[in-house]
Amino acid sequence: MSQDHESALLARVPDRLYIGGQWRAAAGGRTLDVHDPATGDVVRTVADAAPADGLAALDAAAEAFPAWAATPPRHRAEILRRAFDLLQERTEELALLMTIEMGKPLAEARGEVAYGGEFLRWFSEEATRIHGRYGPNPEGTGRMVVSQHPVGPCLLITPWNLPLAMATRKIAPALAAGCTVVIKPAELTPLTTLYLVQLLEDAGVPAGVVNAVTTSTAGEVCEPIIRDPRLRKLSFTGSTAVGQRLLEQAARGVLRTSMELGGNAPFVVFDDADLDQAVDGAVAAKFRNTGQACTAANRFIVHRAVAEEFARRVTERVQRFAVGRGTEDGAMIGPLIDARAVAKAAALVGDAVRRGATVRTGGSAIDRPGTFYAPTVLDDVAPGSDLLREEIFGPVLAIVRFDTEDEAVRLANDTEYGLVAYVYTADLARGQRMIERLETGMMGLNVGVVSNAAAPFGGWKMSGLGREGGAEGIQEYLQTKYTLTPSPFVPGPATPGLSAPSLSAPSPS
């Protein structure tokens, strides 16, 4: 990929704030850096809100309301459609894009943009199907209706990771229910949010709808927003700590929140597990996004009787990788995403050595420009561990061992955290006590991947509130309304002995 092109792509890309259907600066003309992670060079400078800009498109997403809500079904989800057409016709732009700003590997990145396309054509198909119900009451007095209805203006804020499908797991369920929306992306990389955005103007989106804000100063902007008694709706992807701080904010205001927030997967592979299948699964898992994901696996648990071979098949996998830019032909990791993401590893693993673990590969930030982490397996990781407690969010293997199912069970629920876990079995009716028995919102039973727009994407514990994807997607951005209305039957001579029951209680005998 050559220089010209990036640059020529770069200088498409927005670099202002959306706001009621106009692309408008900053109050004060504030402006904020974006870098490639994997030179450390500046590549875009963008407009950087106040907290006025998070008012001003807090005041366009209330006044776009009552119209989008009032618009037919039918035509939010051709506007969706329309909107993961063009997401397809511009998949290499918007793949190149992520990795220039956030690092991953191209093809990953390709990856990316067809699940995050996904999500626009899986909601512009419910936008259609929001049910309701009506039927007597048991009485028999009146008739009950339930309808659904849009929460109102929300507020979305999406991570650095996955910075496109984090951005349309959001938009599209919420434009699908009829609501309107102020995104804030994360800092690192509001590149891919504002070309999305872009791209939802050319597929018809109306003014005001979606609303974007780029910022350094994330919680001087969004408190306000937060405070504010016309949002109805907060949705944040992050870290728990973070999240646990929006639910605070959010309290006041009693608003409908969604939380996907921290993990740390167990990856369990017991003794009779295909392991061909596992060390796949594994891969996966782990060094997927070069293993800065949510879903990333965090703890390897495996059977002490096929341990030693899991670790030397693993390692082999992991001893092939090639590291680099991600524009680099064949690269399949590619930089963490700052400095501090390369310390944050390098001290979890300098503990777990420090603790007995035995290095099978990597180990060490990597001399060259940009923030690269060697691709790393540990093995013999000892109980107490730093980084079996925290989320890595990095290219590290870490493998525990174990004797039994029950010292399995207890490993792998042993966190605050229950985002995900995956198990490695051949046996049909352990893997049903293992879906019974894991803490986890969701499971990998023999698979590494786990994530489709059709399913209900969340956690368990202190892993967040609520679903993203499924059918149970586009529930997080409806309110239910429940209305009595009287029988259509009236007693009279048309309907001999038809009359309303008593409803006193009876007397006692």
Contents of the next structure:
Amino acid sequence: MSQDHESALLARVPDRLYIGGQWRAAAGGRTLDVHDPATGDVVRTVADAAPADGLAALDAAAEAFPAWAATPPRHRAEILRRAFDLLQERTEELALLMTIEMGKPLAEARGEVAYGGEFLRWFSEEATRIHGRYGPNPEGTGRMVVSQHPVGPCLLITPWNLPLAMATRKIAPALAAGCTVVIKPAELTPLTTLYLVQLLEDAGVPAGVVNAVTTSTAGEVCEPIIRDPRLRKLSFTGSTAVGQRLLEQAARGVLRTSMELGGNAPFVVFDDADLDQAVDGAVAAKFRNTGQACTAANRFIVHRAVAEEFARRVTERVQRFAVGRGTEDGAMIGPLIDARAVAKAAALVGDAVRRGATVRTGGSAIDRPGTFYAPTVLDDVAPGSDLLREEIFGPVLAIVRFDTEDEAVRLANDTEYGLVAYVYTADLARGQRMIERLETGMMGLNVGVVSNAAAPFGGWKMSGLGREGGAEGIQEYLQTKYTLTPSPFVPGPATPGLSAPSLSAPSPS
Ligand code: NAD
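Now that we've seen the form predicted alone, could you pull up the form predicted together with ligand NAD?
Let us now look at the entire complex, which starts with that chain.
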């Protein structure tokens, strides 16, 4: 990939805020720098929104809402489908852009374009399936009509680790439902969202339906939007700590909220598991996105009888990983997002080693430009180690050993999070017991990657509220209305109880 090619792509990405269909500079002309984590270089400078810009974006979303909500679902569907088609055509550009600003290997970035695009396709299909109900009340005195309506203008806040897919996973169902949005991407990866918003405009999304504000002061820009009574929905993906703060803010306006928060996924390997499959699954579940995924396996809970063999095989695989800038041929492990992430991985590994863990491979930052941490396998991690409690968000695979199924369940559930769990066993009955016993919103049974646009993605416990994707995803952007009408007068042969409206009988309120 030539430098000129990258520079030409970067120069084409919009660098301003997108509000009411116009590209405009931030109030006061502030800008923020975007870095390549593989080199530390500034690759682009974009508008740095102030609170006034955020409110201007909400103005645009509120103004566009009535017309967009009234647009025929088929029309909304066709715009989303066009966006899906454009995304396919522009896969290479978008993948390269993500690799530059976020660091993931190019092959994974292409995978994210495919995954992120699926939300546009899936919700283009769901847009025409917003259903209601019609039926008699139990007394037979009336007809109950249940209809669904878009909730209104939405604020969408997305993280840096999946900059495209986390945006389409929110924008697509919102638009399908008839909502308008303000999207605020992570400060570290604004380019992908700006590129996407341009693509949505090209697909025919009308002015004001999607607005984008990039900013280095997320709290200051978002809070006035969240306080504004015109906002009716907040959808957030990010850390649990920020999600909790946003829930407090959202409580004031009794906003609908969706929260996709942190994870601490257990990856349980029983002694009857197919170890080849388990090692493949472990590599996918741990090292995808260089470990920077909310679904990343955080704790490998492995039966003592197979733990040594599992550790040996997984270490062998990890030692063969090519580390490099995501554009380099064959690179499987890219940089971490920033120096803070490297320091966090180092601190967690240091703590585990002090408590007795063995480093099978890796175990330190890599001395080269950019923010790289060596892919690492830790064995015999002691209870109480910080990395069993905290999200590692880096390429560190930590193994603990267990003896009985009850112990595996206790260890797997011993976390405040409940996003996803992975289980490897050849015993169907045991697999079914694990489905029943694990406290998790999602589970991979003999598979290491569960995400799919057609599935309800979301967590239990402190991993979040609501679901994205699946038939559930569009519901997050719809509100229900129940209407009672009198029973219709039915001419012809008398039908007891149906012959005339009769709502005069006293009934409970
Ligand atoms: P983060 O919470 O620091 O930031 C997420 C977003 O919130 C960013 O856009 C950030 O600018 C914004 N933000 C930060 N403070 C804010 C405030 N006070 N008000 C409004 N917005 C604010 O998280 P991150 O480091 O970008 O992402 C990593 C986290 O995201 C991990 O915990 C990961 O597990 C989680 N995540 C969860 C899912 C999921 O679907 N459950 C998916 C991806 C990432």
